[in-house]
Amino acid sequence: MRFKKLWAAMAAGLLAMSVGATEFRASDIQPEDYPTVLAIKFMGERLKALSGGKHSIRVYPSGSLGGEKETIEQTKIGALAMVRVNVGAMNNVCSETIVPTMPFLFRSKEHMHKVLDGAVGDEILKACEKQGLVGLAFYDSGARSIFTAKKPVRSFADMKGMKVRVQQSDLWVSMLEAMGANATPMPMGEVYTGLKTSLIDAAENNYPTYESSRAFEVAKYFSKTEHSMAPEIVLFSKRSFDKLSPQEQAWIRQAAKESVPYMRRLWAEREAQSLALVKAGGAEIIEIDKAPFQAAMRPVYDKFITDAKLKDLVKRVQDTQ
């Protein structure tokens, strides 16, 4: 099934290129009304306006073209024009993307925006090109926290031995292991069933995903560790991008940048809505002391921020006021 999806996507992608690629195909694992999906649609509208109707974007939501790992690969080979994924899914592809994924890196949402809108953000996006992906923009992903099915996490000690679903990322595995948990890589689409059947004890994500995945129905305890503000990243196939004229490339970059404030507004609205919905659905929001969690992250930084370039990027983030 996976290979059928890949070849179907490749054939459609090649067909689109052969007739001028007026409709770029983009993938997203989130549902149609999710802020990231709506932001890419907005980007498509801006691209259409900028190109005088020549170019547009069609978004395929809900993981209909595959999971994050699959669609990154499809985008690299040009079977897909674009993909929106969490930056954590890129950690094993482009080393610089590890930096914004690091735990407790950003002091606040405002700090994150300043970093990602500036030179550090541009440098990380540019670094993706050597892996066949043109980084276009960063989107918000909120603060990620732990939600549990049976046993609430009210302190650092409560994490010990807990089976927690994580993204398929070495960094995410190490982060949860540093908290004393048993990290369990698993696609997001399997989390609800995993929690319901006790295959896992917990997962971690933001309010909108906690709500839209219906995880709050089977995991009532949401503990605000806020251990990561790892952003979303919008990527374009370099193979497809290089076939476009400089003017067309500029239109795509401009449309992506213009979609960022739109996405942030939608995200803020969605976070507030999702928080209200999960509370109404019986979720308990638990405030916890973050200090022990932060202190446990030193080995994670030592393991993943190893070369001089990554250390410099981290320092520049921390120095940003």
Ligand code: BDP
Second form
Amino acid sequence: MRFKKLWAAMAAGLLAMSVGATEFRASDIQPEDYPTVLAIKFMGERLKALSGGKHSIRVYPSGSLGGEKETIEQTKIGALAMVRVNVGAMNNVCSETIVPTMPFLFRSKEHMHKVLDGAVGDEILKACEKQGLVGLAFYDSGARSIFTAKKPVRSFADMKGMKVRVQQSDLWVSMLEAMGANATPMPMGEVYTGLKTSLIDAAENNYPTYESSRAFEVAKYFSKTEHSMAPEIVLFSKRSFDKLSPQEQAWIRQAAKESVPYMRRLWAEREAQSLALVKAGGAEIIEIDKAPFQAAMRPVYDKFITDAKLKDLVKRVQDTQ
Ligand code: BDP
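Switching conditions: you have the form predicted on its own, so give me the form predicted in complex with this ligand.
Next comes the full complex, this chain leading.
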């Protein structure tokens, strides 16, 4: 009798778990009004509508739950349901994410969209699963360029010996080293202070992050190298995902996909706004000859695009018209 009761209680508990409403926790290092944060909120609203009010998402912005490296780990073990990071933060975790991070790979925003919306994009998202992360979508992140505190970079030669902050990724270290710089990996949250205290001379990013991190206040020379278009990636904990029904999983995937065009609109607006803001704040936007930067990236391809799988992915990106 006692066992029967216990069993009934357990079954009821399981049932409650599967029918109970869930608020999935998502982490982002960007501030509240940043396009990535707004896009995940939008995804949450879509998920709520699709699930008839059952599931929702709560975004924790500004790195309040930790940096990208730590929150990826938390998501892997299921302590966090979701995380939005740059693909750079995934380079050492899942090698396929190296492909969209590669320097001067995408020829334009349109080229990038075509690749990421197609089979290559899907394969890269899927590849994260073996690391316990379900890849749901890519978001725009524009092109990344170098910004410096004291000495402006007006030519490739100016990169020599410069201490440049990079994302915590071996690929990023190699890229900046190939430019002649002294690459310093550190979390995004330490960049502003690093520049201010001269721990680093420079960093690299897109206009919106140059603006949102206030880096333009301490590093006013922005040299348009546009060396990488590494996109953002939205990841769900496979541990948490596997506990959901196929229907629930489909809602999550759909909500994520629906947030992509919304994010692209926000991104285009924000890029223009951020550029205007940093200029008004005293930033000098420097046009620079990209050819020597591009030429210097050859050894980086030789070092990182070695196995057949990555070679095939890169070739398919290059062949995409
Ligand atoms: C920004 C991304 C953010 C990365 C950051 C970085 O939005 O996810 O953490 O770059 O450089 O553009 O670390």
